Every structure is written in structure tokens, then in C-alpha cells.
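Taking the form predicted on its own, here's one chain by itself in C-alpha cells.
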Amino acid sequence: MQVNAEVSGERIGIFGNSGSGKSTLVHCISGLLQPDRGEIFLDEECLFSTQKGINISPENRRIAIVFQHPMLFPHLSVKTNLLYGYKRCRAEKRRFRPETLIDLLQLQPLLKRGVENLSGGEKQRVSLGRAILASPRLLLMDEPLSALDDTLRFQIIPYLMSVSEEFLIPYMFISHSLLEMQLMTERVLVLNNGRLVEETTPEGLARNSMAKSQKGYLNLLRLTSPVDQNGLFSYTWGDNTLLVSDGQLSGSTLFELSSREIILFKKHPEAISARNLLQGNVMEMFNSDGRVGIVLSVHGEKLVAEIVQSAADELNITLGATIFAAVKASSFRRLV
């Protein structure tokens, strides 16, 4: 593989299909694989250089990895697994108290259990905790959610976010999931066939991938103040009210809405079956392989719809135009 990049930030994504070189890159950074040639620097420290003859061992790079499969020690308890890296970290390098992390990851009830008696989501939380307690200066997460079903995946994501916010450890998050890139990263390196083909933002990646993705552009909406309303759930979204079928009566909830689930009208329709009709102004338009993304401002909230070019021409959509967007209550997918 050939990668030449200099990237900075707290939440870096590495994106690409299977076989694109994501894991190879991560293993080179961690020291588990030795590149044929080149240089790797972290915080201005040279970790590897063929020219200078430098190759710092993995245990001395202070880089932790959370793998796709938890890879816990089967003969050790949850508590012993958690403290494995902590005990091997020099006292002056320890940055976190185990009790704080255990509380954050809600692992207290599991400490005495064997790891073979844990669910997939519980194992991944223990794996994450073990990595953090090694006090790394960089955390590598190599497809940490891909082995989990959707239910467990979206249970783990809040923990990943909480750990990042609480302990301020920069991370590189590796995934082939566009949604995970949008949720977990702020800068993205895109790999293809072992080469770096693009450095972008999650927003730029979502727009560029809209036409090729099975779900189009994914709108991520944080909805609050749920109210039961005749079998549906009424939520607040900024100054808007949305009706959702897959809701819950607790706190704020993150929903996914595909750009392809939004129907646009140039004029207010007389009657529609969709439970949500939103009025917005066109902020922006962008192209993605023959598809047109329409970025709407709906009372200050952003919503991206997707239509074909011929539909954009027929509707004569222009910047600043008023557009009505219809969305079925069943089109919203609850995440976290």
C-alpha cells in the first residue's frame, strides 16, 4: 500500500471498502506490521523510518488498539482484563483512575464475571476499557462495531463518544460504514486499493457517496421532548414538530433519515398521507453522480433531500426557493 498523509485532529476516520488497506495502515501505525519503506510520526516523534533506521516497538509507542473482535484473555475475569494494561503502565504515565472508567462504561456489575459469560456488546465495552486504562496517547479502533448487530452497535456508540469526551484521547476510527464516519469522526482519510484517494470531512464524504450509497445521504436528527400521540411519537426538532413511528418516551433520541425518503413539492400540497410536511428554503445544491442533493433550511435546521436531475429541472429549484418536504412517520430510523 502507498499512503502519504499528514493529518491532525482528535477524531480521525479511516474509510474504505473491505480490502482497501484500512487495517494494514492501522497495524503499521501501531507497530504490529513493519512497512517496506517510509516514515511514521506521532506528535512529532518518529516511530518508524527506513532512512533513519528507527522502528520503535509496539509496546513503547503508547498506542492502544480496539479490534473488531474483543480479543479478551479468556482465563481472566473482567476486572483482571481491564487492569492488564493499567498494571503494565508506569505509574507516572497513568492518566486515568480505573474507578472513573468503570463507572463511565457501566462495568461495575460485570467485574467478577468471566469474559466468556458476556454478551458481544459487554465484551466490546471491556475491550475499550482495557485499551483506555493503558493510558495511550492515541487510540486505534479497527472496525470495533462491525461484528455487532445494529442493536448492540448503537448501544456501544454512546460509550465510545463518552470516553472520547471524558478522557480526551485522540483516536483513529476505522470503518467501511458511512454512518459510523458521520457519528464518530471529524476528518476522514479515504482509502482504495491500498492508496489514499481523498482527505475530507464526514459531511463531504456523505455528499460524495450519496448516489452510490444504498441509503443515499443520511440526515442525523437529534429529536427531543417525545409525546405519545395516538400510536405515533411527537418530537421537537429545533422549532419544528415531527411525528415518528419508531420512537420512545425518554429524553433525546438520535434518528437517521435517508435523503431518498423525502418527497419535495414546489407548492403546498392539498392533501398527503405522509404525517410530516415541512416548509424550507433552499440553502445549497450539490451533485453526486447524476443525483442532486437539495439542502434545505427548515426553521434553522438542515435537511438534505435527494432527487434526480430531471426532477430538479422540472421543479425549477433555485437557491433561496421555498420548498415543501414530505416525510412519512415510518421513514425515521431510531439510533441512539
The other form holds:
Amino acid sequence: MQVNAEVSGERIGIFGNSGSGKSTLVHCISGLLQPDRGEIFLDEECLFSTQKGINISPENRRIAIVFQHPMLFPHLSVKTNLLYGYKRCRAEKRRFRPETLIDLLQLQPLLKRGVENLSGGEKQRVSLGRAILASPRLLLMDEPLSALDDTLRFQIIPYLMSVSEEFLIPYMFISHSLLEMQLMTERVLVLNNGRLVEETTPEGLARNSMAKSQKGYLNLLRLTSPVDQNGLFSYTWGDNTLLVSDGQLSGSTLFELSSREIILFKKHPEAISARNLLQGNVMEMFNSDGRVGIVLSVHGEKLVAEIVQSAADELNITLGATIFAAVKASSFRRLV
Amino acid sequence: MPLTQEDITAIWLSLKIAFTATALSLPFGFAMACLIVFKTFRGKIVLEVLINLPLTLPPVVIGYFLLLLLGKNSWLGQLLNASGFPVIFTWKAAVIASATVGFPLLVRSIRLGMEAIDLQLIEASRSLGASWSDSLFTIILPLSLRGIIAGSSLMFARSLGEFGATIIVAGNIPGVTQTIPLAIYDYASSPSSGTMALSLCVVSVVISVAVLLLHELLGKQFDRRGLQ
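Starting from the form predicted on its own above, please write out the structure of the form predicted in complex with the partner chain.
Everything in the complex follows now, all chains and molecules, and the chain you saw is the first one.
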């Protein structure tokens, strides 16, 4: 594997398919694997250099890892697991109080339990808390959600987000999921066959991968305070009203809407079964391996639809043109 | 079933030798298993062969090699004699013989226990600030306990039954180096001592069953605590 990159930011993503070298990179950065040659710097401190003969041991790098599987120590209780790194961190370097983190991750009722009987989501929360309490300079999250089913995954994501917001620990989030990249990162390094092939934004990655990805481009919509309308949830989205079948009455909810679930019309259709018909202007168009992404401005909100080139030609879509987008109420998938 | 004073001494000596051999071998066995499982180095295969060699060699051959190594004609034997620590034909020689013969069993069991540890647990501990030695004592050691107990039980039981190597380096001196198997051998050689031999056989079975029971009980205890 060969990677040459200099990246700055608080929330860095490493994206790639299985075998692309993501985990190898994590191991090299954390010091668990020694590269054949090269240099690794963190905050201008040299962690590894074959030229200078430097190789700081993993325990002295202060880079914590949240693994794909929680990797909790089976002979220790939840509390002892949580405090494992905390106790090994010098007092002056400790940045967080265990009580604060335990509250945030809602671990209080689990503290005295053994780790074997925890659910998958609970285990991953303990694993996350354990890594944070070690007060790392950098947190490496190596596909922390891959081993969880969808329900658990979206239970954990708010914790990951709140931890990063609350404790301000820069992290590298490793995943092969476009959605996770969109939710968790601000810069993305794309790896393929052990090489860095692209450095981009999550938006750029989502657009580039639109044609190849199973779900196309994912529009993420955070919607709040719905009202019931004939068994559907009616949300306000900018100046629009959206009808959603899988909503929830309380709080704010994050939905994903695939670019492939949106049907475009040049003129207002007379009647349509889809419950959402939105009028928008074409802001931008982009190409992704033969598919055309249409970025619509819908009363102040942005929506990306995906069509094939021949459809774009037939609709004669141009920048600024007015377009109608139809979306079924069941096309919105509730995430968090 | 009658037991003479000499029989009782033989039983006591057997237990003492087996316990000492096991206790002395444990740290080395743990270190060797650790070396083999977690470290990569040249000559690893040679080390593994050497550790396992006593498993395949006849115990008498091991005893003979030990005699050559520790006997009065060897430099080591002369050094030990000169420093007032004679080994040959003492109970210490029986400990060395038992330790040599049982060592591969101990290492093998500990190794199996260590191989079952997920390497990512050790990686997690290192990334949380634990040095290698810290990980060794806080992660590897507790998670190998099952293997350590299994290995110790096996080695203890093997030491109780050790005969071939012991008789060569420690002899068969009643009250000094005569263990249960050696005493049984003596009784069996005499046509009128069948009952005495049988009594010691029963004692031997009882001790072995007790060791195996203890091993099982400790294993269950660990399972219940969810250690592995």
C-alpha cells in the first residue's frame, strides 16, 4: 500500500471498498503496524520516520481506536473497561470527566455489569466511551457501525455525533458507506487498491458515486415537528410541505431520500399518486458515469434528482429552468 | 488397605515434586507460550521443536541426557557440587526430570489459551495507552487463565506419574527420592507385595481424580464469570 496525503480538519473520512487498505492505514497511523518506509506526522509531531529512525510506540501516540467490533475486555466490567485508558492517561493530559461521558452515552445503568451480556449497540457505546476517556489527540473509528444492523446503527450515530460535538476530538472515520461519510465527515480521502485516488468532500464523493451506488445520491433531510394528516406525517421543509409515511411525532428526525426516488416533470402534472409535488429551479447539473444529477432549488432547500442522459435531453433541462419533482410519501427513509 | 510410613513419604514426596515442578515451570511456560504466539522471530520453529521434544522422546532418554548434563562428570554438575547444591539423586533431580517431561504439555495448553485471544483486544489496550508489558499482565494473562489452569493440571498430573526420567537422575531411594510410581515399581517387583502396590495405585487414582476435578471446577468457575 502506498499513500501520500496531508490532510487537515476535525472530521476526516477514509472511504474505500473492502481490501482498499483502510484498516492498514489505521494500523499504521496508530502505530500497531510499522510501514516499510515513509513518514507519519500528527500536529507536526513525527510519529514515524524511516529516515530519522523514529517510531513512537502505540501507547505514546495517544491515538485511540474504535474498532468495527467493540473489542471490550471480556474479563472486566463495563466500568473497568471505560476507565482502562483513563487510568493510563497522565492526570494533566486528561480532558474529560468520566461522569460527563457516562451521562452523555447513557451508560450509568450498565456500569456494574459484565460486558458479555450487553447488546451490540450498548457494547459499541462502551467502546466509544472507553476510547474518549483515554483523552486521545486523534480518534480513529474503523468502521464502527459496520457490524451493527440498521436499527442499531442509527441508534449509535447520534452518540457519535454528540461525542464529537461535545468533546471536540478530531477523528478519522473509516467506512465504505456513503451515508456514513455524509453524516460524519467534512473531508474524505478515497482509497482504492492501497492507493489514495481522491481527496474530496462528502458531497463530491456522493455525486461521483451516484451512478455506481446502490441507492444513488442520498438527500439528507432533517425534519421537525410534524402534524398528522390523514395517517401521514406532514413536515415543513423550508417553505415546502412534505408528506412522509414513516415519520415520528416527537422531536427532529433525519430522513434519507434517494435521488432515484424522485421523478421530474417539465410541466405541472394534472393528477399524480405521489403525495409530494415540489416546484424548483435547476441550480446545477453534474455527470456521474452516464447519469445526470439535477440539483434543484426548492424554495430555499436543495434536492438532488438522478436521471439518465436521454431523459435530460427529452426534458431539455437547462440551468435555471423550472421543474416539478414528484416524491412518494413512502420514499423517505427514517434514519435517526 | 495398609500404607507404611515409607508409602506416606512417597505420596508426600510425589505431591511436593509435582507441585514444585509445576510452580517453577509456570513462569517459563507462560513466557515461552507468549513468545511463540505473539512474537515473530528467526528460529521460532527450532524453539517449538525443542519445547515439544520431550513429548516424543522416551522419558528414559530424557533422564539420561539430564544425567549427562547434571552428573558429576559434567561441568554443570561439578559447579553445583562445588557450590554445595548437589542435584543428582536428590528430590531436586526428580523436580528437574518432572519439569522437563511436563513442560511441553504446560506450554501447549497455555498456547491454546493465548491463541484464542482476539489480537484486536491487545491492539485496543495498546491504543488506550497500555505498554506491551501492561497489556501482558492486564489482558493476556487474565484471558489465558483457563489455559494456564489446564496446563498446570496436566503438568501436575504428568509429574505425579513420572517414572523413566526420574529413576535415572534421582534414583529410587526410599524416603529421599522414591515417589509413588517408583514405590509401586518396587512393590510390583516383589511377589508378596501385590496388596501394597494396589494401595498406592488407589492413592494415585484418587489424587489424579482430585486434580482433574479441581481443574474442571475452576474451568466452570471461569465460564460462569464469563472470563472467556
